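So this first bit is one chain, no partners, the form predicted on its own, shown in structure tokens.
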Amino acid sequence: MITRRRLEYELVKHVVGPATLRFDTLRGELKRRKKKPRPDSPFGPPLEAAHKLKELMSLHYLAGRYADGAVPVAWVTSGFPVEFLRPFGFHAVYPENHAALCSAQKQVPELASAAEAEGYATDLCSYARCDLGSAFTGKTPVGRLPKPDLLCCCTNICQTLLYWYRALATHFNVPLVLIDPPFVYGKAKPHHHQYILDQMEELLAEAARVSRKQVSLAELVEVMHLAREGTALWGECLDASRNRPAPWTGFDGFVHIGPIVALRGTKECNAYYRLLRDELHDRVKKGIGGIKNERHRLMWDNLPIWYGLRELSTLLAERGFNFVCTSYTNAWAEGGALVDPSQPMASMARAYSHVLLNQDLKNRLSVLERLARTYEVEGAVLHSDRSCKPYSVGQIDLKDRLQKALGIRVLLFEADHADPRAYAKEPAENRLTAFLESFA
């Protein structure tokens, strides 16, 4: 029997939400047609796929408002093997994605302050402080986040996540499942994979208990096929920037990463990236760049500075610089290649232990060198991120080694990915400007 709550959720997700958001898109399109493009803009034409991206992500959060009480809800870390949850019918919420959205909309100072008032230190990750503050106050730019039935944490990107999710488990009084991959030096050992497999078995049992549903291996494999295809499509989008000019910017990539993080393993995610890939390939054929005058190509390392995307992208574009590759967006394209549906459990253990931040510095250096050569960059900016210490540790050594190995200019750029209070804007932009001028 379908409950009233479930009926509301399905109607919003499949009927009312898509129709309303499509209408908003068409109305916005009419307004844009009346506006004349800025002749002095340093950017190429905006991506048409961006409108579909807005619809897709807005629908995800809109449906979420009606999810609790209708379907099982899981709050999930970005590196968690969400493929295991999809067949059980979970609505997955990504607090990191939500915090990035809060930062882009300049709401982190207020939300983080609410967590700090409860005793959480300002040295703690700004994503964590933002989402804890949102949980404590109920404030969010997406209207409402559904209360979780299950918290799912994977520590393959940092250990702070575990303490963050323990705090959420206490606040919401719900169970927490943990996937804790051992840190990988070189290649993971067989007993490392077995350790992860044991935890994945526990995850499946808990997901079945919470959702009151049993799923078959075939249903899991179907989702794995979708996830593998989705990451491959995302990789094709990124590969388009190997062309000159690159058809989009690294800042565009940060924005369009949303579906592969929050909707990985769904048909909607893959359909979106087919649309984006085709548009990027069309721009390559027509010689349309993400910026109008691409004179220098750079690489970015670490998370973006969500609240400063527009200012930084404009600063670079006005001077003919484009971030044509980033280690952060690339990380979401590489993991999926390790997923093998013919070996579902074993390949998932391998894929989720070999993510960028769960491997040693030697691997980080090899990835950066490969990206720099593949995308033919002349320089790199390593974002020393106050909030993301696992990503930032070792960057001084990486800077020296990249300079020596590739002979490129490298800048260490200090900021914070979400909290503008930890970002000295003018000194940082002065350093970046001086770095760009060194290419003259």
Second form
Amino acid sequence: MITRRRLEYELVKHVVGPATLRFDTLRGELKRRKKKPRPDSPFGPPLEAAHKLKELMSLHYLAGRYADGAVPVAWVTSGFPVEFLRPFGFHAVYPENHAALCSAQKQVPELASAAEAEGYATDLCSYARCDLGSAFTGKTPVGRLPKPDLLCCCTNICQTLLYWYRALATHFNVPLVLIDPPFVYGKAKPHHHQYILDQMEELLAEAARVSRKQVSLAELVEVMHLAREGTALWGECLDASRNRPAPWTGFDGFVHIGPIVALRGTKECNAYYRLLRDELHDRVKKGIGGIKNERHRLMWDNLPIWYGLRELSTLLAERGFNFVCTSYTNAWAEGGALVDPSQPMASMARAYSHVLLNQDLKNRLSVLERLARTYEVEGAVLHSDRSCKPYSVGQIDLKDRLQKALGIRVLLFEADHADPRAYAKEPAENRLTAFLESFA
Amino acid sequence: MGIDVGSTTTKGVLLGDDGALLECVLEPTAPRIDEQSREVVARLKQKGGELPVGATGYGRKRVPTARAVTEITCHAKGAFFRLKRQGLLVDIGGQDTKVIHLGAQGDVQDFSMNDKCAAGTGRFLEVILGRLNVPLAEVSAYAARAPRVVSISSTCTVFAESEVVSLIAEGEPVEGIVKGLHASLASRVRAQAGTLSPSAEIFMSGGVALNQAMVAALAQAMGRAITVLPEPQLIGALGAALSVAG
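Now that you have shown the form predicted on its own, what about the form predicted together with the partner chain?
Below is the whole assembly, all chains and molecules, this chain first.
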């Protein structure tokens, strides 16, 4: 029997939500047509797909408001094999994605302060502080986050996640499942993969228990196909920036990463990236760039600075610089190829342990080198992220090696991915401007 | 013409066609940067007429009708214009310390700046010397008289001030503390320079280059002689003028 809560959720997700958001888009479109474009804007025309992105992500959060009590809800880390949860009917919430949204909407200081008031140190990841603060206060820019039935943590990007999710597990009093890939030095050994595989089996059992649903291997394989296709499509979107001019900016890439993180393994995600890819290819054919005057191509390493995207992108675009590749967005395009639906579980174990931050510095250097060569960049900005230690440790060596191996200019840029209180805007922009001037 | 609106001093230069400085202005930076810079530019225009203005320093964006260029680029341009050779340029400014690797063509190969705080900057020296009641003009003499170097372990300006207060209370000689301060600052600059090009010739620009004790401490820390640029305080403004000159 369908409950009232479930009915509300399905109505919002499939009928009311899409119609309302479509109406909002059309209204926004009318407004935009009335407004004349700024002739002095250093950017190319805005991406049409951005409207669809807004609809897709808004719907995700809108439906989320009605999810708990209607369908099983899982809070999931960005590197978790979320595909497995889809056939069980989970609504997946990504606290990291939510924290990025809070940061872009300048709400992190208030939310992080709430966590700090509970004793969480300011040195802790700003995503963690933001989301714990949001959980403690119930405040969020998306109206409401559904209460989780299950917490799903994968430590392939950092160990902080486990402590963060343990705090959430205590706060919400719900079970926590852990996928704990061993750190990969050189090449992972078969028993490493077996260790992950065993944890994946435990995950499936727990997901079945919480959702009260059994799924077949065929259903899992089907969703893995979708996830693999989604990451490949995302990779094609990123790949479009190999062209000159790049049809979009690295900052656009940060924003458009939402679906591959939060909706991976769904048809909506793949449909969106097909749309985006086609638009990017069309722009390439027409010679339309993400910025009007692409003079220099750069690479970005580490998380974006969510609260400063607009200012930094403008600073660069005005001077003819574009981040044509970023190790962060690339990370969601790399793993898909490793997934082999004929060996569903084993290949998933391999793919999820081979993410960028779960591998040694030598591998990180080779990824950055490959990106730099593929996208033909002249320089790189390594964001030394105040509260993301795993991504930032080793960047001085990376800087040195990239300069020596590729002869490109490299800047270490100190900031924080989500908390503007840890960002000294003027000195940071001064360093970045000086770096850009050095290309003259 | 070029104007360098630093956190401590504002400098302006009028550059002749032959590269000579026709007019120089040097005064403490006032709280109202807009008014001050307008007056400085007006004084330079009285001598040189209507010319493009390049502005650098922390107040560069507030200089009316000027092209703003960062201190890194301007110090590099100014230093290369003077010396015509590659090397490592150290500029200890009021707010930040810059180490710039100058390429063979005077291009900025790489650079590093101190972290967000005032550790390792001219402000560090100014605050502590103020606490010790040592006039800037007598710093070198004080350091030269030091019977030994008193080690200062704090790099944070505020903590270093507390440490110095403790050292005074313990009866340490002021001269030794002054020498220790310079050694502490020099060791930070060495760490900054170490990641760039450790074997290059070292130049110094900026007002702190006039402090002989600092030059000596840096030479000792780096293990080689330091070339102080002529009129080191004006190098940024000179670079700003060069950045808009033809």
